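As a starting point, one isolated chain is supplied in structure tokens, in the form predicted alone.
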Amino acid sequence: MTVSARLADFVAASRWEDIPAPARHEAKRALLSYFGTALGGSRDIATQHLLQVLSRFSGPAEAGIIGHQLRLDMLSAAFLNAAASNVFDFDDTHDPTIIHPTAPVAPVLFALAEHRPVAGRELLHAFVLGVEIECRLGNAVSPEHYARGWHITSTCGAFGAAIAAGKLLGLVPRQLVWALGSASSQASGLVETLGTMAKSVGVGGAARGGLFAALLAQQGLAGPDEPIAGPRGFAHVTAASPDFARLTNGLGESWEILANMIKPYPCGVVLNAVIDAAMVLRQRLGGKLADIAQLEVVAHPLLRQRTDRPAPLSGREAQVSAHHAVAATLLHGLPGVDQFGDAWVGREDVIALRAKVYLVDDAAMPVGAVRLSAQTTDGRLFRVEIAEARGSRSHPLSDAEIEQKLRRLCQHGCPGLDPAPLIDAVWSLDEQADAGVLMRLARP
């Protein structure tokens, strides 16, 4: 049996009862964060540009846009809601692939739930399975896939979206393989786009492409027998030595959603520990930032490779700038969306403090750990070490903190909306007869 066929058989045979309670709960946490990040990003300029173009070509008004009254066709709605939820880089992150698993998958399912009746547990079940295949595929091609320049959320996300939609549509195994084939022909996205609006095109395209692939398979559009592990399939094309054991071993026994992390800050996940360290340093300095002569950030080389941007020109670049993360946190305290926005990037005090930040590689340090040191003008040295960042698997956000994250983001992007009914509906989703009600609660 091919790798793709094994995955399809597993998904088709899976029952709601097979999903353990911890995985169900983690799925709700991810969806709670998803609605928060999508509401927060609903008025972002990139979202507005995408909305203006896609609405010109939309088909029937089948599905809603989070944070808006507007309804578009399912494919366009899935695209926009995926892009909005990822636009601030504030969405959940899978360890160790760094996939943002929910953004490409959840919008597809809610678009379908508005098109036809879908029970809450059906949607949750399909969501867990989509995340499972998406992240297992990421495991199989990591770390080379990202290192080559593929934006792994956009590439693997298309497969997760196709599987989730296929499960909700009741596709049989052969159709699910076809859906994977059509997803493979659309899976794209480049790391070069990070820090620009174009990143949102890849994430939105993953959701739309996955849904499109599942609908094509339902219609009978066939594809290759082995779109993933074939000689010229997705895995071999995008990674030199894919590890298919990480894709198939333990299916139904271990669950990748339990390796998901909910972000506390609106920036690249590798900056979480940097911000934690800067928060501690800010307290130790007692607000005397003028005394700082130099700030040294020591971490695994991955931090420098992804965030060495001493002079970001936009808020999007600031989301992946260690220099900006340190400066903004020292000046403001706990950073939010505004501190990673264009206005803060151009502030003179931020620019001056960013110029004092230096990144130093230490390959012996674990990925995710950081050592931040401040040298003062009078020779004093302050040092902070963070081994595990807030929001990591060993230091996860509480359910209450995720609820608060949703409230803050709702206030930022859709201040006229009361988020309380939506929060309650997410927690009780497995008891909902109509999962589409959540989308109605996510509009002003």
Second form
2 protein chains.
Amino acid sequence: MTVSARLADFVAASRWEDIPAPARHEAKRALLSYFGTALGGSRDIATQHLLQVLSRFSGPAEAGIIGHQLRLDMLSAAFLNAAASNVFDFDDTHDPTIIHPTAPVAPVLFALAEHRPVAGRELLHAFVLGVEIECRLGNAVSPEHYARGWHITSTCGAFGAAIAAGKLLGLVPRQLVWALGSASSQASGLVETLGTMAKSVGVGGAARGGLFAALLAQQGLAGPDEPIAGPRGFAHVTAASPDFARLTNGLGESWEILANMIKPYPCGVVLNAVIDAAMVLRQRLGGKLADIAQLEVVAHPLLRQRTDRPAPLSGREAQVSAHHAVAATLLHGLPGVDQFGDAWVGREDVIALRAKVYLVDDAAMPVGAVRLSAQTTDGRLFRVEIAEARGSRSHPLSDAEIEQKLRRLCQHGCPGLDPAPLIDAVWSLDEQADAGVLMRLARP
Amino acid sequence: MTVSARLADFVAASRWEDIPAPARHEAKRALLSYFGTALGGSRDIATQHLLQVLSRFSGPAEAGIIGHQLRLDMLSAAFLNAAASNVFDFDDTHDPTIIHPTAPVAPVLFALAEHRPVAGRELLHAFVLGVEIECRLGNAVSPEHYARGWHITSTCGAFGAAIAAGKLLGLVPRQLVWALGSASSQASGLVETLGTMAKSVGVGGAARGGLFAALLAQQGLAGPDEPIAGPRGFAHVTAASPDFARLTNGLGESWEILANMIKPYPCGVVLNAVIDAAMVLRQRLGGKLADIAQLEVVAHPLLRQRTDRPAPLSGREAQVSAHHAVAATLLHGLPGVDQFGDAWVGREDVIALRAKVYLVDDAAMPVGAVRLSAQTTDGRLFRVEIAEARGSRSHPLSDAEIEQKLRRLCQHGCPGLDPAPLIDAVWSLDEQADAGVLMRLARP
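Next block, the form predicted together with another copy of the chain, ref. the form predicted alone:
Everything in the complex follows now, all chains and molecules, and the chain you saw is the first one.
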């Protein structure tokens, strides 16, 4: 039996009852984060450009765009919501692969749910399965796939979207393999595009391509028997030595969604501990930032290698600048999308404070830990140590913090919308008769 | 200056006057072949599945589908015409890379030409440039790219389509680099899908993706500075040691369209000489096929390795079966799409004649040459030798033969259409004020 057929059989046979409660709950947390980041990104310039072009070619207005009144055809809506939810890289992250698992998968399901009634648990079930295959595929081709230059969210996302859509459409195993085949014909996305708007073309394309693949399979469009593990299939072509055991071992026993992390801050995850430390320091300093003479960040050399950017010139660069992270957090408190945007990067007070930050290596410290010290002009020393950042798997955001994240992102991208009913509807999604309700609640 | 910027500058600065007459003529030959194969493939089952799904999501009916009354939005029309024109693998082939160069590029230009008036020479010019960048990119990543498993027509096709559309849209160099960036986010297509309908998803996606990329760039959607030659750009990610000199050396001096070949037969090109030989043999035998005892095909071992399939079970397999090629040609004469279709594969007379064919290696013979011998039941021997097949670069089809190919394909896929006005219009394309006329002539 081929690897692709085993995955298809598992997905087709899976029942809602098979999904354990922790996985169901984690799925809701991911969806809450999804609506938050999609609302937050709904007015971003990349989102707007994509919306302009896609709406010009859209078919029937059957599926909503989160944070907009506008409705587009399912394929275009899936594209746009995927792109918007990932545009700030503030969406959830699958720890072992750094896939953003929800962006390509969730929009496909909600587009289908607006087209015909889908029960909340049907959608949640398909979502968990889509994420499962997407992330297992990521496991199988990691770490070489990303290291070589593949934007793993976009590439593996197309397969996750195809599986999720296929499950919701009730495809039989043979059709699910075909869907994987047509997904393999579209899987794309390069690391080279990260930090530019073209990244969003890959992420949107993963959602659209996956949905298209499932619809084609439903129509009868056949593909190869082994699109994933065949000699010229996706895995071998994009990674020299894929590990197929990681795709198929323990299917239905372990759940990849449980390895999902919700980001607390809209920047590179390596900066999470830095910001945690700056939050504590800010409280200790009681707002007396003018007294600061210098700010020392001590960490494993990896932090310096990735984030030593004393003078970022754009929001994109600031998102991987430890100097900016410290300065913006001290000045503002809990940093949001604005604090990692172009305007904040150019503020005089930010620039002045950033100039006082420097990084020091300590190879003896564990990766992820940070020691932040502030020395004041009158010689006092404040020191904060963070052993493990918020948002990591062992230190996850609370449900309330994810709600808070959604509210703040909604305020940023779609201030006209009251997010409270949407938040409630996500938590009760498994009881909803019509999952499409959530899209109406995400419409201003 | 980056590689991507050099390509963009070249394309933006190029004038119609810069295109030498032989390249212009070769472009028309390619377009004639394009309309032929698209007409021939217009009713194929894969085309029909794609059409069913895409028309359900199509926006404004602004661009035609070759061989159909139906009109769809530009993106969907570009997808469908690309897929249909390549569905039989009977379209033109760029010799050094085996890219089918026209399928992803031409449909994009004709879709644009139906949307706003485009002069024939404008279209031809953009077509030559799109093919140029597409094939040079293919040269730069060959042979590793295809050997690794990338369907080079689909992957490089997206860039060619983006450049061609960008030229027609009048994009400035910076925008052309952006278009290459968004093309890089969509470039996909696997060799594993060849021989299945999922192949067409890749080829259609290349045309659609390239057009989408150019429209996004026009809208202002930015991308990386070096989507092609950057460290995580397309070339390095899909080939370990790309040769960028092959992308940029001699731009404007040599023209890749001159390395284009028009296929005489709807099967693997390695069988061209076999069919040439069988055509001659058929004439010599004067139709007395019942007398044949055995048919010996002598060639370089490469032919046997690729085409030793005594009993193919499907049209797809027959397309790479020397036994079928000999039998079908002897029985029918000049073989068309039908003779390599499922029905012919199962015919009793074909099966009987196929059983008499066997292959013999002769390592001393040049690759591409064939010696075909028929021995009759009464002991006579007929021998035909072909040194170089029709359709090769040194033995190209004549213009009249390409016209004939179009007529036969039209008869196969769209018998209600009179192809004569279309043929005339392609030959006079550089004099046409409105290139969109051709699409109306390709409509039944």
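Quick caveat: nothing in here was measured; it's all calculated off a predicted structure. For the two forms, the rigid core is made up of the largest set of C-alpha atoms that agree within 1.5 Å on superposition. Positions refer to the first chain, counted from 1.
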Treating the chain as two rigid parts that move between these two forms, state whether residue 327 and residue 150 fall in the same part.
no
Rotation (°) of the smaller rigid part relative to the larger between these two forms?
18
